[in-house]
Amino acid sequence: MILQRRNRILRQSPAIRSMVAETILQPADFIAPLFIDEGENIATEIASMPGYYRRSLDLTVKEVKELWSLGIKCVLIFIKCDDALKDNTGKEAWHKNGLMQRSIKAIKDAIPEIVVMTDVALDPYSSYGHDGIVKNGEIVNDETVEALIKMSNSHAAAGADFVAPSDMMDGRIGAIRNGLEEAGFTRTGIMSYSAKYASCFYGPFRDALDSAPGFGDKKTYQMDPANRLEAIKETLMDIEEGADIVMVKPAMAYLDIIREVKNAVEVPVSAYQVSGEYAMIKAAAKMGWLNEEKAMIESLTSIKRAGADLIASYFTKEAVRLINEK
């Protein structure tokens, strides 16, 4: 059999496959999410996220130092707010000595070069567990945005490099950008959750922060999983309003959206491999149904191949260790 083209030539050894690989994961691609709680020397494993922990601030700083030593350049901070501090205004979110603000300062003091991103949404601080202020059973938009401005400015004042609004309120990116400018925080970036879907894959995350909605769901502000064009519209609007980085969330069930967004924009695109996606791989591996390391790397590679410049993932530390061993 005589063939003019034998495509398998470029697949015949690990060295050749590595040499011609189109998509290569590297430590700088990753954003490491961190869950932080009050107390000292506390590390609580999240039952629905095996191997992932909610840590006190002292242990979080140690974790950040280890992440930095592995070549991970960025962390995304979430805090667990004490129930006694929750209300319908979310005012604890911009307390100058709140857990988030103290965490930002402690991490930047420990590793000044690391990029610190902060979650901007009211659900961890809300007595209702929603991303916005509730009035007469409705999550109100404009009053929520005013709260998000205060929250973002407090994060910037504490030293955050990027605020990351994850709420999906209308107009919040422009309002936050204006708020940062007016307060003199001209070096603080915005990573917008531009296409955040109302997904069932967030369940374990809500266990981590005790932030499940107290009534109803989040479908009046997060996007319908059935929609594609809406994601492009939302993303382009966020860029017009001042977003520096845009995000698609979740990732694995929305690879088509990541690619559509990447093709439509000229800013970095991030994607969030969320808690449910992490938990599925962990659970299947525990049952012996797949190889955890291979499934982890394949899933992350698919997210980058789809167009993500940055990947937030609970596999970040494990994945980077494997990458560094190659």
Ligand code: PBG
The other form holds:
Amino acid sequence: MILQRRNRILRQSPAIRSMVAETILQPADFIAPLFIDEGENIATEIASMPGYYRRSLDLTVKEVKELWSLGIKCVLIFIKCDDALKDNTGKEAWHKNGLMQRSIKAIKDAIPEIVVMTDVALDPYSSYGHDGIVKNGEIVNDETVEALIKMSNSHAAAGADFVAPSDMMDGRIGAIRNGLEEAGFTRTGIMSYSAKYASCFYGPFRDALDSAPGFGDKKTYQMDPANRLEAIKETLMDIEEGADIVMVKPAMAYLDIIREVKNAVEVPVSAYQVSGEYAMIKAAAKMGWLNEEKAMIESLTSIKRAGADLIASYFTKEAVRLINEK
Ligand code: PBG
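Counterpart to the form predicted on its own, namely the form predicted in complex with this ligand:
All chains and molecules follow, beginning with the one already shown.
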């Protein structure tokens, strides 16, 4: 055959392939989610997330130091709230000395340069396991937003670099931004979960924090997986209201949305490879059906290729170790 163009020329050796690779993962791409629990010297493996732990604060600080030493710049923290402290107002969420607030301080004290992001939503603190306040079986929007403002300000006061509202109430980004401004927190960023879908892939996370909804589902606030334009609308509104970074969540089943959002906006785009995505790869690897390392790197590369500037993933530490070895 005489061919004008042989595409395989650019694929013939590892050296050439690495020269023409369009997408390269680096440690600064990652956000490491962390689950924090009360107590001391406790690390509990999450049954549906093999290899992932909920740790007491002392062990969390140790873990964060390790993450930082690997080149990971950012952690996103979630706490498991004691059942006795849960109620329908979610008020433990803005307790000055709550586990979240203590965790932010302890992490920033240990490594001041690391970027601490905090989950802002009422579900871990709600006796109903919903992201908002419940009235007559409904998740009420405006009162929930008032609670989220208090929660965000308390995280900022404790030293959080970014608050990350994951609740999908209407108008919360603008309200949180105003709240931060009024309280003088002019350096606190907002990473908005702007296109967050009502997804079954959050199942293992809800095991980790014991935060599954007690009734119904989250479909009246999180987005319908059938929708694409709505993701753009939500994201553009959040940016107008003051979001510094936007997010698409989950990631792998929504790569088209990541790309469309990336093309539509001028702020950094993050994507969350959620608990169920992690669990699927871990489970298949455990069965010997997938090569775990390869599946991990391929999935993360595809998320970045789709347009994510930042990736929140439970594989962060393992992935960065592999990247650093190369
Ligand atoms: C809380 C929150 C959830 C996740 C992040 N923040 C759960 C939910 O919305 O039900 C999911 C993360 C994951 O599955 O890894 N609002």
